[in-house]
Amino acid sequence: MATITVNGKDIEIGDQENLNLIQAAARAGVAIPHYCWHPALSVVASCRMCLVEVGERKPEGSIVMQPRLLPACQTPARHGTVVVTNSQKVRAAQAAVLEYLLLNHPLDCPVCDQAGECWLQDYSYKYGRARSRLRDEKLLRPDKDYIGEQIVLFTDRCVMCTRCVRFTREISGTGELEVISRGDHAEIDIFPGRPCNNKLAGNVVDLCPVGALCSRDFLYKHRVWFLRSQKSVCPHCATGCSIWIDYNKNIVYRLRPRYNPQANGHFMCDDGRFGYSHVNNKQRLLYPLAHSGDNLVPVSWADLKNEIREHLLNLAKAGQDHTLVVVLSPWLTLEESWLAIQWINTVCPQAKFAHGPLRDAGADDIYPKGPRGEPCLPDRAKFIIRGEKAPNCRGIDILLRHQQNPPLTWQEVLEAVEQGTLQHLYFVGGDPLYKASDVELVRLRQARSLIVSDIFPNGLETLARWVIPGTTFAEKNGTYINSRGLAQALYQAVQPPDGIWPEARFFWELLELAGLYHAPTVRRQIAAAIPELSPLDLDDLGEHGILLTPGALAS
């Protein structure tokens, strides 16, 4: 173990662990100030906000400081190392850094979208001077529109920190952004005819430390101080990002990533950032409906549940000639269809299982990219976007081998539907972006009766006899598993619109259960029941989720 001191504390280090002195710091609770460095990318040391006075212990105890100051970023965390972050020598220079970083910066804040998490506002205040001593004009440069569909750059905001431009060389591989001129006239500018439009493109603002990169899609929608945060996954491929969903008064208004170095490191992919757009949709399905004559009709909750319950008795008492086949949808989480497989094999214990659409985008999109654009090799990625494009499907392919092996799958389904080998369907939805195709609406048209669960209308609500309004993942609580086996806990942030169930309540229900569903209760019935989901027999998953045994992953 390495002893380093910070401010005359003591902390210890592993001696595999390498750290620089902003990571060493913030071990003994010290928060060093800085702006271009940041864990995932190159060390250029160019800000100087992290200078601080460094010394070393010497075997006898003496200690033997260096006469100036040195960047935190750049100087590694070595046994004996004495960190001073508080003395009058690094106070002056913390106040001159930003002195010289806003000199030409625009006042701006009650316009600028940072404002409230801005660390050149919050800098100012802890560390910087009162009153400016310049003069003189204020250098003004024009704001670049151009930089990509999702960003927006305020070029008289930038620090020139550089986290952007290393983004797109390091991580995405694509190498938009480039620093342009010299001395003060300096700025982050796109290649001729290449704008940052990368399907990584969104992280450079969050990247930025300073208002000047921001997103289209939140510009001037919301001050972030009057938005609530919470913690979720996201459901647009199988890498299972953690995020945070920022909302207010029941409006998502954009989603960002959550650290996990299990599944996502410190970044999204776009698809995922500016996909919650169909949580605040008012094209969903508000309320539920039954068919009566040839239209879809409201119809209570109650009435709902009794009219479902009543069928699917009828259909257990036909036997096997009126086969009915359970659909669930890889958005669904892990709570929600296991509550909906104990409640089939209560009422229809016949009923057979099957695997909902998935979207496929075929091979994964693997980054950094190289100098052609191709992929890097998957044992180098420093990000994938999965080509399965759902969010659970490992996990319900776990639940659905356990109580059928093998699970249908949905094109099976289809088939047998033709067929006439199935005859009844009650089919569990969930991804916004599935429509049904002219081929499966004719193979569906067969069937003698459909039971259709979902989001959006996608054309099966044409041919049901029930229509079951279903709610997104921002007004969900329960788990997912990624395609790697890490199980990952998500949190209601929004309340569903006004007269919508959630499934889990809806099957907590209709199993007539006491009290309120709660999802770690659930998930620890299921890690009780299937061995490979034993290590989710916890009530909290944690902030990085817990990775399965190898035997969870098999197909």
Contents of the next structure:
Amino acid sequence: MATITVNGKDIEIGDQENLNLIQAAARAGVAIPHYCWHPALSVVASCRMCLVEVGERKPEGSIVMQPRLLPACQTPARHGTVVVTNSQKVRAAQAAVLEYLLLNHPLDCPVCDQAGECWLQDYSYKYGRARSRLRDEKLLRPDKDYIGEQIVLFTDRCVMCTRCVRFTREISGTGELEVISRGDHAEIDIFPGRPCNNKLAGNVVDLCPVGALCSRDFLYKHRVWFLRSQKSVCPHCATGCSIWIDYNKNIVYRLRPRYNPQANGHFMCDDGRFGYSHVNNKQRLLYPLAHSGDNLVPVSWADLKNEIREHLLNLAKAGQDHTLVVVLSPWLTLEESWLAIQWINTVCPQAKFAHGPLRDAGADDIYPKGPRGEPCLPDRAKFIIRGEKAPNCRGIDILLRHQQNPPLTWQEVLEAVEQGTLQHLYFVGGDPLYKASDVELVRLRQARSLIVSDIFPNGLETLARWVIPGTTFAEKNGTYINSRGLAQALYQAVQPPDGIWPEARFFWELLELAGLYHAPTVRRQIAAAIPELSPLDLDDLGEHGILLTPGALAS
Amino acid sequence: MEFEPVLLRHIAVPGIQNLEVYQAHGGYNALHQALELSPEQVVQMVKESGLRGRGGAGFPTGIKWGFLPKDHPGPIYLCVNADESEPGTFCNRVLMEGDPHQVLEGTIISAYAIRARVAYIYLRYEYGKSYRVLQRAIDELYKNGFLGRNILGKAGFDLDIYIHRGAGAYICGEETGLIESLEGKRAWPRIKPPFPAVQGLFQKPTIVNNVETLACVKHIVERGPTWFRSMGVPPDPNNPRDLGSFGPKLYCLSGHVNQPGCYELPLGIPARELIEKYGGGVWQGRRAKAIIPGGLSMGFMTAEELDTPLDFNGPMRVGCLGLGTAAVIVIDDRTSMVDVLYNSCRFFAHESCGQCTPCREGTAWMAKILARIRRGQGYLDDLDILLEIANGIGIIPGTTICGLADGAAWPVKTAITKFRAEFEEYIRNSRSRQASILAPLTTH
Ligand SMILES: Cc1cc2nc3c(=O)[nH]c(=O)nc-3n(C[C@H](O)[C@H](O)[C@H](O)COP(=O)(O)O)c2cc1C
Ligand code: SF4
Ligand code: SF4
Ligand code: FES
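Moving on from the form predicted on its own, please list the structure of the form predicted together with the partner chain.
Now the full complex is given, and it begins with the chain already shown.
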């Protein structure tokens, strides 16, 4: 153990922890303001916001302070290190840095997206001076809307922390961003004609501590102090990035990565970050439909429930030539799928189970790449966008195998339906981007009956006897298991459109269970039933989720 | 005893730039001598000599070399700092253009001592003649077995020397800025540790030395450490941190002086003697108002302080940053300190690399304030703001990565504390006749 003294208070840190003074002070509950330092990036110690007084406690107890200020981000915490963050000298240095940073800053907070979550605002309020002493003109530097498809640069607001530049060099590896010019004319820019359009580009907006790099998607959409944040998991690939869903009044405004060392680290990809528009999309299925004559007509949820139950009970009695196959999408939560399986078992025990369709996006996309797109060696990977474009393949597979080993593949379902060996299909979808192909439609036309549940019309509804609206990830409570076996909980941020029963509720009601659907209760039932999932026997999976096989991170 | 120049001894010899002539004047004898010794012995000689770096910081060269990791498998790099951008400084140029082989001999000996197999000369771009002269000399050396493999038949002693021409930035002279620039990056000085001797160019142990420092090495090997220590100023017994200032030094004298030029003298000559005896006094019969003792970064000495000895400590005793490059700029009594300081601030604001907030913003702010004062729109409390900025930026207070900010601060600090009355008078007068004094100036 190493003892560090922060503002007179002793704290213990592990010998091998390699903390800098910002991290060590945080353990003592002392926040050291900082801009350029970020735990995932190299240390440049250039913003000088984190200056502190540093000394050493000698073995006999006396303390020797160093005469000059030191950047806390660059100074390692060692046994006997003494840090002072609140002396007159430190406060003067903090106030000076903030005055400097505001010299050429346009102070356009009223029209700045960052206002409310801006480190310049917050630090100025806490550590700065009330007024600037600049009597001279400010520099004016034009905004740059050519920086990237997803990002814009408000050049004047930049504090030159170079986090964005280091991100594109060290994490994405694509190196599009750079600093041009010297002195106070220094600006972030791109090489002409090489905009920052890599798949991780959106992260520079989060990294930017001020309102310089802004997201085009979010630009001028909402004041951040109206936003509420809910913990969730990105559904767009098997990495399963931990995220915040930022929403207000039932509208999702943006997604942001939530730090998770077991999944995504500090970042997320742009497919995920900007892949929430379907949540707000009004073109989705809004109420259940049933086939009547040649048309689909709305039915009530109560009627739907009864009709489907009756249909399945009939199939159960009808025997061999009326085999039902239940297709469960890898976008469903563990709980939804489990409830579906339980109900099917009660009404139609001979039904078969199959994996739903998975869009193929080829190989994993691994970062950092080279500046010319050279591939990253797997052992150097800092971020992986999985080729497996669904959040819960692993979880669904475990459930299905527990029920029927092996489960059918989607391809096998298509073939069996075409050949007539499977005659009835219950398709529970969830992939907002899934559209049935012509080949799929031709084959599935052979089915004698088809029940489709999905968020959007996916093409199958033209063949369906019942069409059931589904819900998006932002509307669900439940659990996903990513490709590394990390189980994470998602929490509902917004309500589905009026009247829609989320999948879990629908099966809950079909099972005629008492009370309301409660994800942790169902999860614990699953954990009790399936040994492989026994680590999930918890009410709360915690900030970072639960690894099914602890220590199995390297995969 | 009359001082006999060594660094400039052959500078006027016709054809000394040619290997043959250089050798005829005893050139490369020191290299032969060094190769008789082990590298460690050469390092030891340099340590004993007390040689301190001539590039500005005055760090003891032998001690710096001693920071290299022992028994490193290599590569180890030697960088010759020929970026010479400190205002007022031109002695490296004199050496490179006038006696290139002396510089190269010092470089080869030093590379041998530190076991470097590659040396880069980082040359200020504007020094076109230096480039041509040095490159010709290097070509000659390759042809004659002084560079390349198994130099002068010494098995296993290989050395390649490359010249890299900078692109016109003062910051490329800062040793880690130089290294970044050599690596093809933007010259943003690195944070230390790690120091270059441990992790420098291409992440390998690296020594950066000034041109004149390396030229001195040649003479130390040839004449011995005792000879070197026979010149200069011994350590101040009252200052345990003073390591003394030994050896000859090239003083660059410029400004309002009758005979500007590069003078070789033992370290510690008083400024007055340099100006009067060697520089022929202040021009046009005027008196000096101030001098800059060692390049602009060091700040100003007043006329009353001219008896200060120009060794590594002297200027510090009168509030200057140090000896710097020993480039003395004389400022006569008709010059406005407002103009001088304005120019100084403009220079450093232009040259700040822009990395550290206090330097990037502080230097530019000081330049804006000075420009405004000079336009006649100053306020008396501008002087306090200037002092506050200057006192707060630099590696000495701990707020920046490199010493450029200290160099920007010192002229401001010394000018305003030593010439405050002049600044105040200028501000008062100009405000009362503002209309007439509005000069067509632009902030940079
Ligand atoms: C802003 C700045 C500019 C510098 N420029 C030069 C230069 O042009 N030439 C030089 O030799 N040293 C320069 N130095 C000093 C170098 O960093 C370094 O100390 C020196 O090259 C070491 O060589 P020496 O020990 O032989 O003096 C500069 C330092 C700073 C902070
Ligand atoms: S990497 Fe995968 S999980 Fe993460 S944000 Fe991108 S799509 Fe979503
Ligand atoms: S002190 Fe100035 S010149 Fe030196 S690294 Fe910092 S910003 Fe650059
Ligand atoms: S956070 Fe330490 S210098 Fe920027």
